[in-house]
Each structure stands twice: as structure tokens, then as C-alpha cells.
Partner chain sequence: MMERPKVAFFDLSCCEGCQLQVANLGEELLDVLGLIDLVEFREVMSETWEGRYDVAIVEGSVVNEESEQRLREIRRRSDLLIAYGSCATIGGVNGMKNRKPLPEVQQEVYGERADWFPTDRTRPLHQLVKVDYFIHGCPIHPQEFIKVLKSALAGLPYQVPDYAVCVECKFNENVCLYDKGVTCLGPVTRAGCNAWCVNNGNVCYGCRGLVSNPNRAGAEEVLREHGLDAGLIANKMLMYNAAMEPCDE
Amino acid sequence: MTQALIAKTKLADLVSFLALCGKVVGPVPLGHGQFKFAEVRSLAEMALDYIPTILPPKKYFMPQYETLLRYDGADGQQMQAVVEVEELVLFGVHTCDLAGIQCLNVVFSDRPRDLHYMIRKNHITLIGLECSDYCDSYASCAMLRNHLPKGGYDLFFSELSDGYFVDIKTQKGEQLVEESGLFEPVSDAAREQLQELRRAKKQIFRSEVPIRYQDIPRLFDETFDSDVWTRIGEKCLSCGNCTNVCPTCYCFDVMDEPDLDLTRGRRIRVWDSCQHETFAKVAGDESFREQRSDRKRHRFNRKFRYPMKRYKRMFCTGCGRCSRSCMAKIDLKETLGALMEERG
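Would you give me the structure of the chain only, in the form predicted alone?
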């Protein structure tokens, strides 16, 4: 079976079934229009109509603080690798965040492979949820072609009038469908409703910036010395908010945390940010990107230009989190527009 249906009246039973099997994480309202991914036990705790959560699902694949190994120097130098992992179902992940996870998969499976990430990834089940309309004005998912599902999930739910059309992508997803006993075969009427949903989305989702997807890397190539970067650098606070909330930013630092006896301890990995002044600093107190404008330009190029050369894909998903959370009100779509205007 590659497709199935589940009635809306059975969705709560599905979440309860998943919660009986293990830990379930879904979008939960925080108040003031904010949401986060958090553990749930029932459908009632979730808000499936949500704008992107404050932090993306990457926190479950690459925790902000992660123990890589424990060391003991009391009797020689001994090290023991540590992988902190648990079985987890991520429920209701939008296509922009699925695209972000796919980017992380590409990076961490590149040489040298990151075994901590790869092991944890294999313990996470992904259930996606299709958006039928924009979450808010910050989104640019159509420009990045991420408003439609492009894989990267075990199951993917598209809402119909009285149920959900379910695309089954993996053996893990198929097993979940069979064991729950809550799904039914797809009908012709359901297929027609799904096609109607996709037709409607073509009218709703249009490229949010007047530029073709394939032309975006060249825009950044041609505007590398643009004055736009100077203006953005004057506004940027170097707080790192944009990288923390980005679903594809993966820069990290590694440090040792010794115990009080100074012979034992642990080695941890923590999120870092290319927007911090210390990130590009090397011996001799030299910095590759001393100016904020340099760091901001670097981040934009890391999203739209550099990964196209290495991975043939952009590392911006169009989720809008960077613009939504920027204390200096630096807006991604406005920046793209300013670069296009200056280039002419």
C-alpha cells in the first residue's frame, strides 16, 4: 500500500495509538500566536493550524546541547562514545520543515558522516501535514518550491473534506498504518479531492519575490559587493536569532566539560552561529568576517549560493522564521528585493 485514507473522526485515536507506542511530539500553542514542538499525549493538545514553530524540528535531530563522549583520565586516557537517543514520532510537520530536515540529512551524511546525527535520525518517525494556505506574510515557500511535498517523511497527511489523504513513503510508515488499524483504502473521490487541493494551491502559492528559482544563486554571485550588505550590517545586532531558528543552520562548537576532579568529564556539541563575532576568529586574533555586513552576507550566501554548488539545493526553506524573529527587522524577502533592485 502506498496511499491510504483516515477519517477526521479517527485522528484522535491515531495520536492516542502513537502515544501508547512511544513519545509523540507535535505543534503546541504557546499563546500570543506562537507555537512550539513539544511532547503530547492527545490530539487535543496540538494545534494543526499553526505558523512555523519558534524552533524548527532540527532540535530533535541535532539538540542544542549534545554529549558526544565521556572521558576518564584517572587510569590512562579512556573515552566512551555517547549517543543520547529515544524513539520519537514527529507529528504534523509542514513541508518547509521537511525540506529543512532533508538539508540536514544531506550535510550530516556527507563525508565524514556524523554518526550521532545518523543514529538519532533512524529513531525518528516523521508524519508530515500539508498546508493549504500561507501561514503568514513572512513565508516564501513557493519561491523555494517547498509549498508542495517532496518526500523526506514516513507518512504525509493532506486534509480533505472529511478525512486525510495519506501518502505512505517508507516501510516504517506502512507498518504504522497496518498496526494502528485506523486507515482505509483510497477512493476515487478522495483522489479527486486531493487534485482539487493541489489545483487550488497553484492559485494561492505564487513566487513571493519576482525571481525564478534557478536565477537566485546568480543574483548573490553578482551582488557580492553590493551596498545592501553594508546597510544590513548597520542594522544587524549579531544576536544569532536567525541561525538559531533556521531549520537548516547546523554550525556547532565542541568543548569539554570536566567534572570537579578534573580527570573525568564529557565532550559536548553546542549550537554556534556564523553571526557571532567569535565564530570566524582564528589564532592571532584574526577574523575572516570581522564586520557584521560580512557575516550577514556570508549567511545569505550559505542559504542561496554555496550549497547549490556542493549539494545542488538551496538551504533556505522559505519558512520565514529568520524574518519573523529578527529583532532588527531584517526581512529576507526585502533583502532579495533590494539586491534585485540594485543589480537592475
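Would you mind giving the form predicted in complex with its partner chain, to go alongside the form predicted alone above?
A lone chain is what you will see next.
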């Protein structure tokens, strides 16, 4: 079985079933039109009609503060690698965030492989949820081709009139479908409804910026010395919101935290950001990217140009979080527009 159906009336039972098996995480409303992924016990706690959460699900794959090892200096220098891991089901993940996780998978599988990430990832079950319409005007998922599912999940739910069409991608997903006993085989009517949903999406989701996907890296290549960066640099507060909320930003700092006895302790990694002045600083107080404009340009190139060369994919998912959370209202789509205008 590679596809299944579940009735809407049975969705609550499914969440309860998952919660019995382990920790379930889903989109939870915070008020003020905002959401975050948090542990839930029931469907009622979640808001499946949600705009991108404040932090993307990357926080479950690489936590903000992650212990890498414990050390003990009492007798020589003993070190023990630690992977803090728990079984987790991520429920209701949109396609943009699935794309973000796929980017992280690529990076952390690159040599030297990041075993902490790889091990933790194996303990996370991903249940995706299709968007039938735009979250809000900040999204640019169609330009990045992430408004449709492209894998990276165990199960993927698309909403039909009275149920969900479920795409089963992995053995883990198949097991879930079988063991819960809540799913049924797909009908022709359901298949037709899914096609109708996708047809409707074709009309709704159009590239939000008049540029073709394959032309984006060249745009950044040709506008490296553009004044647009200076103007953006003047506005930027270097608050780091854009990188912290980005589903594909993975830069980190590593530091030792001694216990109170000062001989034992742990080595942790903490999210870091190329937008911080300290990030590009090296010995002798030299900085690779002293100006805010340099740092801002670096972030954009790091999404649209550099990873294309190395990984043949863009590291922007179109989720819109960076624009949504920018204190200075630096907007991704506006920036692309300004660069295109300047290039002519």
C-alpha cells in the first residue's frame, strides 16, 4: 500500500494513537495569529490551519542548545559523546518545512557527517500536511517550487472534503497506517478530489516574483556589488531573527560549560548567525564581513547562490519567515525585485 485515506472524524483518534506511542509535536496557536511546534496530546490542541510557526521544525533536529559530549578532567581528559534523543512524531508539517529538513539532511550528511544530527533524525517521524492556499503574503513557496510535496516525509496528508488523502513514503509510515487501524484504501473519488486540489493549486500558486527558478543564482551573481545591499545594510539591526527562524540556517557555535565542581562539564553547540558581528570575526579582531550590508548579502547568497554550486539546490524554502520576523521590514520578495530592477 502506498496510499490510503483517513476520515476527518478519525483524525482525533489518530493523534491520540500517536500520543500513546510517544511524543507528538504539532502546530499550536500562540495568539496574535502566530504558532509554534509544541508537544500535544490531542488534535484539539493543534491548529492545522496555521501559518509558518515562529521557529521551524529544525529545532527538533538541531536544538538551540545541544549537548555534544560530557567531559571529566579529574583524571586526564575523559570525553564521552552524548546524543540527547527521543522518539518524536512531527504532525502537520507543511511542504516548505519538509523542504527545509531535506536541506538540513543534505548538509549534515556531507562529509564530515554530523552523527548527532543523523542519529536524532532517525528517531523522528514526519507527517506532512498539504497547503491548499497561501499562508500569507510573505510566502514565496511557488517561486521555490515548494508548494507541492517533494518527499522527505513518512506520511503526507492532503485535505479532501471529508477526509485526508495520505501518501505513504516509508516503511515507518506504512507501519503506522497498519498498526493504527484507522485508515482505509483510497477510492477513485478520493483520487479525483486530490487531482482537483492540485489543479486548483496550479491557479492559486504562481511564482511570486517574476523570475524563473533556474535564473535566480545568476541574479545574485550579477548583483554582488549592487547598491541594494548598502540600502538593506542601513536598515538591518543585526538582530539575527532572519537566520534563527530560517528552516535551513544551520550555523552554530561550540562552547564548554563546566559543572560547579569545575572538573566535569559538557560541550554544547548553540545556534549562531552570520548576521552577528562576532560571527565573521577572526584572530586579531579581523572581520570578513564587517559591514551589515556584507552580512546581509552573504545571507542571501547563502540561500540562493552558494548552495546551488555545492548541492544543486536552493536553501530558501519560500516559507517567508525571514520577512515576517524582520525588525527592519527587510522583505525577501522586495529584495529580489529591487535586484532585478537594478540589473535591468
